[in-house]
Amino acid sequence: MGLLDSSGDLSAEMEVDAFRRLFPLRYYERHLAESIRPDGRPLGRARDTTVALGAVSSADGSALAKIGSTTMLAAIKMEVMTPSAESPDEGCIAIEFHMPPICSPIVRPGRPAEAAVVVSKQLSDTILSSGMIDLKELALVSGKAAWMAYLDIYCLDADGALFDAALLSAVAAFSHCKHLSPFLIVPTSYTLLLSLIHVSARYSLAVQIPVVSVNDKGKIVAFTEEGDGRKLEKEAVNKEKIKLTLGSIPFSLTCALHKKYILADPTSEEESIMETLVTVVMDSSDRLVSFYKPGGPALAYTSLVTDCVALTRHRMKELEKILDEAFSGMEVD
């Protein structure tokens, strides 16, 4: 008898997956209809999240972000520039969103994803326009020197909600750089030394920056001490500490819509599936940042939208819960 009732439930599986996999809408409007999610999830509640600080070492700030199985590596390197006539009190973010062929079947090599490029462009508009971070605080000598900030984020396992899980590694990569710690120099050849000693994040968390200096010609240029075995001898100008201080922290939230149903942070799966997508960005001062529909037949009336912000406003609260147990987690190690 046991035998007989493995075999039974073995056909019925291969059955439900012979039918999701041959008529998905109606397999998924089944589960709908019950308020319940194929993966035993109730229509607003969105996945599983982590966040580790840390996970590059060789990078300036770095984490890694997971939203079920979609995982994003975000890592900064900070490097000194010449800033621009037009902005010479301020530093730079430079943003790229990177896909490669292993985070998903589609993604093919050679060939860019046209997804990289839409979530690329989302996370420049919504980190520069959410006054998380104040571009003036990164600027060191007025017209000669000031941070750029490469953020380069990759997707490592793309199932779904790519920009959430995109915007939550970088924010919490920006908050594991946190601390500044630049120290001016002047020797008497008038060629400028930054001595960038060490970025130190939240919770007093410390990451190298290397020595780099300004020749007369402008050019900014790698000091090593090791390289040629000289010593600053000169003592540091501005001994303070620049704290590079956040701002309002931007949390998203994507809300896949069928009718008259609002799935939270969808698979990969349901996106395809469902009829239309909603991305609402708010930051830490309950302020909305921005609403994104990309299209597709269902439209996004006042009640739908409001309750996607609430939707959004509860998700915020978990992830800032979630990225304080990340510091938590680190200060303890």
Second form
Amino acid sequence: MGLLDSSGDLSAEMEVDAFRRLFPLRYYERHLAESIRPDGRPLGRARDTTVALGAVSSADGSALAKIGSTTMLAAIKMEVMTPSAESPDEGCIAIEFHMPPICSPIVRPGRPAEAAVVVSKQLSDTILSSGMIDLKELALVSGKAAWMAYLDIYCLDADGALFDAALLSAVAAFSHCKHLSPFLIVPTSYTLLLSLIHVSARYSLAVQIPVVSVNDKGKIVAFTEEGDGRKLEKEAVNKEKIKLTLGSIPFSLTCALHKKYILADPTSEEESIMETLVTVVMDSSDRLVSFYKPGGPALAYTSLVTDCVALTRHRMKELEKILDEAFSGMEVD
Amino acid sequence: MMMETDRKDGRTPNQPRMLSCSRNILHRAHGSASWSRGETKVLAAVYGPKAGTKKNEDPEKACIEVIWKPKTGQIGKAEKECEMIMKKTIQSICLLTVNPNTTTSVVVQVVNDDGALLPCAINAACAALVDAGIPMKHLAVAICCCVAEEGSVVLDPTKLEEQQMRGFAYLVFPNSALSALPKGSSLVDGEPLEHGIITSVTHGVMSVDEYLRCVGRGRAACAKLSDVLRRSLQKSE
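For comparison with the form predicted on its own, would you give the structure of this protein in the form predicted together with the partner chain?
What follows is the whole complex; the chain from before opens it.
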């Protein structure tokens, strides 16, 4: 049996993998003492991150984000609905985070994982409170129609830092947006038919708000360009509001705390050993959107708070560059 | 500099609402407490330790389970998130190795929500855990601080104030006067144990300085609250 006092001798005889499984905390502490982690990263460095836009062609907006092995697929679908009475000039965003059983051995079909519910709520809070999307932009006809954006994020591989990857994929899916050529239509006093404008193949867009207009009964119908000349008489209600402009974009970094070490972007193994996690979300105008520390044995002192914020700022610059590269890659297509 | 915010109920920005705490109100539960701050009231009951741990939990430690019951409506994502936050907070203050392979259930019933609900619930749960005699390292005291439009920090908002303010933060600090830790370890990194944040949940956007000011104000308010809590726990029963 591995006893505490003979662990030094035991570790010399044991294989590395066995030691890692039997004494995970000591295995990690040996590495942390040298300021390195088992995968070779220094303590403050996040894993390699990639973002691919337009992964789901049938969605109005989509993105695939990978941080190390953690993979998230985000897709946005836009639908028209009647706005609520309290906010007749605002659209709505519904955010769902799903963890299908494919992502992790601890998730089984049927019951949603506890982590999924919490990350889902955290995501909605962050995206709505960061002011990235101005809900008034999603309005069509005041009091009668507004856009509802359904954002679904699927976790395809859960290897730690789920919230970071999910937020990155959501941001990438939302912010990928282009102008649709506006339609000049002479209005008639008559029933308007609407049909959805399909994005022309020239643009491989992620989020474009379809052009629609209102018919006599107050129903919103989409708009097609093909068809007879009669269609040209309809007025598109939202032809000027097609591009989804974004406010300041939030970026996040999850850190694991253990005694006096701060490990940026933990893997799932690190998360399970070091039970204290801190998620800091900051936006591009250097404001703190969220400082989320749900309990945990390690306490956060002021120095730790400032260190985490500094690591997040650094990470924000990396992520901004990665997103810019992904967009310029799309432009070329 | 004019930092005064006119609050509807006439309180100063640094003044929390009327506090009332009572323990041992439910006779069937092993421990119970009710905590109210102004109109916000939460009832917490502790059952345990019971034998056995839940699936996927470490059998070498005690397991804490939190059930959050809202005042009205079904249990949704917000309630699950509150359960998770409370579970992690309570796990960090309890001595989990004293009773391994047991489950302690904390049931939180929201009686009325008028702002700062989660801190109220955490305080109620702590008092209920003391009432049940669950072994703990130290207590936790929770407070809500919000940031007004012009950047000043306001303590203990009502629901209306929470919605109107730019952002708010729920902060939980340790209350270590009843700590089981030896005297020598009371300073960590030059800061006393009470200065560490156990839990922090923020909503809305604020600058990093405003957040740190909230933390400072929250700490001071929690120190006062710890005194009140200590005295009330010592003198009752």
